[in-house]
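Coming up is one lone chain in structure tokens, specifically the form predicted alone.
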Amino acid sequence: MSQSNNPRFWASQWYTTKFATEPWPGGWYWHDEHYNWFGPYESEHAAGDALTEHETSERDALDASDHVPSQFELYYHPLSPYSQKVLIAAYEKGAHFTPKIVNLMSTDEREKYRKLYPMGKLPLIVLNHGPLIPESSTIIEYLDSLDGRRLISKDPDVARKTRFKDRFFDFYLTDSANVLFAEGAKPPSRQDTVKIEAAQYRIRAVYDFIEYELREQTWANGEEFSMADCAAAAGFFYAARIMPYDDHPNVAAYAHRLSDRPSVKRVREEAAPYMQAYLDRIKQSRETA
């Protein structure tokens, strides 16, 4: 098996990393499922034999247990709406992953994470053979290539509408709710009224859009739960706390269906203690101000 078609092989003269202090010694290398590198070996054949031995031992260990191997590592935080969006999709797909919670408010954790992904944004998945996949919609596109129910239709027209609504909810519901939540945590004298009014306008426009779209359908893009619904559920986690939709019956019914969805319920239950801790900190800071 040649290096050109196996991403787990690298000849050292072709491989380097941003954080390497010096070139690796000459020879061939291979890495395991957790991206730990082994080598150098004198030849590609020797590296291949070592990799085959490793994979055989791993399969034997799995056959002797009920363990399901992790398909990737997911770096996220339970309160990050875009992390929630990906978690909902992962649970819908029944994906098996290794969770890696990252607190970007911690200087040490943030700097450590930036060594992995310099942009420092969540969520991120790291595949077992090394590549990084950032950005929530791109991650879900990858997840949809795995086994399980589809979140993006194979029909090009339906898929286009799903991708549009996914972006629509991200930009105008989630991002606007984030603005209102962040501004609401500030003392009134420091709040940006221009930002607040613009965000409120966008969320009302989203509610009007959903009210019209969901007149005769169950989910954002028809009768099948999709990537667009993952995005909407993440947006509602914050928007529902800030801007009521009592005068939008279709929105209220849709938000209720999302809340009852097992994947959404699981994500929100996991986020609940983090949200309570955050609210407690805000309350305490106001009392001591």
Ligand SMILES: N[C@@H](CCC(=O)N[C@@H](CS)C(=O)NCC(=O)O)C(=O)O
Second form
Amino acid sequence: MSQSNNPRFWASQWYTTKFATEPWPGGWYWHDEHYNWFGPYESEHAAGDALTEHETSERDALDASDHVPSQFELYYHPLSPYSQKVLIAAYEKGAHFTPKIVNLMSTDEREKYRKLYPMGKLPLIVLNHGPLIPESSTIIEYLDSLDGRRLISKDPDVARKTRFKDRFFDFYLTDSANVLFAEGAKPPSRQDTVKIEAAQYRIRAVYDFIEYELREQTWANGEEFSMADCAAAAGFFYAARIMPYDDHPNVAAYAHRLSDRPSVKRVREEAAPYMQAYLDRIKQSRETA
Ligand SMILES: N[C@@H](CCC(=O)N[C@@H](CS)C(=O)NCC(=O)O)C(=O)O
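For comparison with the form predicted alone, produce the structure of the form predicted in complex with the ligand.
What follows is the entire complex, opening with the chain shown before.
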């Protein structure tokens, strides 16, 4: 049950470990599914017994209810496009997860989150038996191994195209829209015009590319909604506000289909109050500047 090498990072849940001195008095500790630590215990055995007792009581409580057990914890923020991409996939798959919203703008929350995942990037999932899975596409690969409709085809040729388009939307639509959004929030004198022009060029190139691709297909990779569409929907959340596509009728129709998709609708409805609060904050800071 014990782990010796950086256990917090690699196995973050339901285990005991020994802290020699830091951050708490030496001894054995265990933590629960909410990262509450308990200890110190004199021995690994004593900590293990306390953990087993906790697990048993949790299981009994679950058995006594009709609660569907959570398959993992999802660390995310409703306004983070990569989080939205994973949320869309999770809703498509009908996954049961425990949501953990992290506000990376808060120094305290950011520091706490970096203890769990040092890269500090959202989204991240933590499986019930411990392992962390970071990176939106890797998370969706994992989700696709669970029950539910497939987001990455079993056909290797189709799967390769889905993976290409997923990366294509991430790198050239989402990342470019992020640049434009971040630069747009700065006062004009501090905006980086080289970065802005490069991002605008890339988004236009994405629109041109998919305008052609979408001339006779419903979704990014054909007739089946896939991981590529999760990535596209997340990218359009910001890109649509910054770089309209009215002169690309197939892109406009595709963006409309995405907005109508129940999983995408749900994610955007959940993000709406956070977006409003963000826009209000920007407006207020401009008024007081
Ligand atoms: N390649 C990563 C990108 C994740 C990413 O950039 N996440 C943003 C939020 S959308 C983030 O955590 N930013 C905080 C930071 O860069 O410190 C993925 O696909 O998950």
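Residue numbers count along the first chain shown, from 1. Remember, it's a predicted structure, so these values are computed and weren't measured experimentally. Between two forms, the rigid core is defined as the largest C-alpha subset superposing within 1.5 Å.
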item: Glu44: CA movement between the two forms [superposed on rigid core, Å]; value: 12.2
